[in-house]
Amino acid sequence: MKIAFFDSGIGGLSVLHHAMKILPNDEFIFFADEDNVPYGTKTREQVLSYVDAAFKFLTAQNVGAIVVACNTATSVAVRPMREKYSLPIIGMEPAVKVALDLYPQKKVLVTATEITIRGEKIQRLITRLNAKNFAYLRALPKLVNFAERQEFNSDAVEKYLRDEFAAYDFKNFSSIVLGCTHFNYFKDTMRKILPAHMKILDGNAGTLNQLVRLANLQVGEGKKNPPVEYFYSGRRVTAREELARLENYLRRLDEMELI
């Protein structure tokens, strides 16, 4: 099956990266809406229009399923896209349930973009999990910009995260949830800053489990180089320097998997 992974930028590569390792019989399209990144600071109406345009393009590529590998796009647009299209559409969900299942009655810091933090979807999730007394929400919008320019563990990144985390006494926190796929590139800096007992959790595995279930896919040992087509806002990526840039991101994700 040809499966599309869609994101506002290169954050969704972290979901594709995992899929490439567990889905040996499938081929992939990765669509980064580089013309409009970041989504987290846009209006809901803008994000919905961007996602709708991307879906029109992707469905014309004869894909069998679309993974919205972007928490912001999921919170705004997955429901209307499911009403419009009949193929399996899988969105992201912050791994709050995972955190609370692993560590009941412990606090969890849920990080995401501003539009996700303000959105109804994450509030519904917290209500459904009875997590109002345990889930603390924090927007980290600058991490998207850092990731897009491949600035992963600079002094500026570390200072930004230290400043954002300064308001919390992490003694009673069990974990931090990465509610934006762009945040996966910063696990090493977070590990350096956060107390050793805090786990760093993301929603990639849960998203792919849902994809496998809904699209009836066969899980196995991934190929070394599964076929992937890359697109920036509908334009096929063929330039050597851009393909090398994407490979750098994938190598970075190999490193982050070890943390």
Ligand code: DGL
Given for the second form:
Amino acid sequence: MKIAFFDSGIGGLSVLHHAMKILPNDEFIFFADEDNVPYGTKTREQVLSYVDAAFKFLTAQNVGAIVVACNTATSVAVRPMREKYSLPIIGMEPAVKVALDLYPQKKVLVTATEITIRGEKIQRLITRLNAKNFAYLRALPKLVNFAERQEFNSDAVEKYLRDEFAAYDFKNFSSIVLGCTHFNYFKDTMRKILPAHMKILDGNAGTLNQLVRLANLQVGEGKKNPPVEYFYSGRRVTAREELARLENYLRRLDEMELI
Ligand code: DGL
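The block above covers the form predicted alone; next, return the form predicted together with the named molecule.
Okay, now the whole complex, with that chain kicking things off.
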């Protein structure tokens, strides 16, 4: 089956990267809305219109399922897209449940974009999990910009994260949840700064489990060079330097997977 992965930018590659390793029989489209990234600092109306345009494009590409590999787009637009289209649409959910299942009664730092943090969807999740006293929310918008310009582990990234984390005494925390797919590129810096007991959790495995279930896919060992078509906001990426840029992200994700 041809499966589309959609994100505001290159964050969604972290979900595709995982999919390529476990889905040997499928083909992939990756759509990064590079004309409009970042989404997290825009209005909900703007994000909805970007997602609407992306879905118009993707549903014309003969895909069997669309993975919204973006927490922000999921938070704003997954419901209306499901009302509009009948193919399986799989969204992201910050891995708060995973954290609380593994470590009940421990606090969790949930990081995401501003829209996701301010949105109703995350509040509903916290209420459903009875996690009001455990989930601490923090927007880390600058990580999206750092990721888009391939600035992964500079002094500026480290200082930004140290400053943002300074507000917490992590003694009673079990984990940090990466509630934005762009944040996966910074696991090494987070590992360096956070106390050793802090787990770093993302929602990628949960999203792919849902994809496998809803699209009825077969899991196995992924191909070495799986077929992927890349698009920036609907334009096919063919330029050598842009393909090299995308490969660089995938290499970075290989490294982050080991952390
Ligand atoms: N990658 C996106 C997410 O998972 C959003 C980043 C952005 O465009 O602000 O939330």
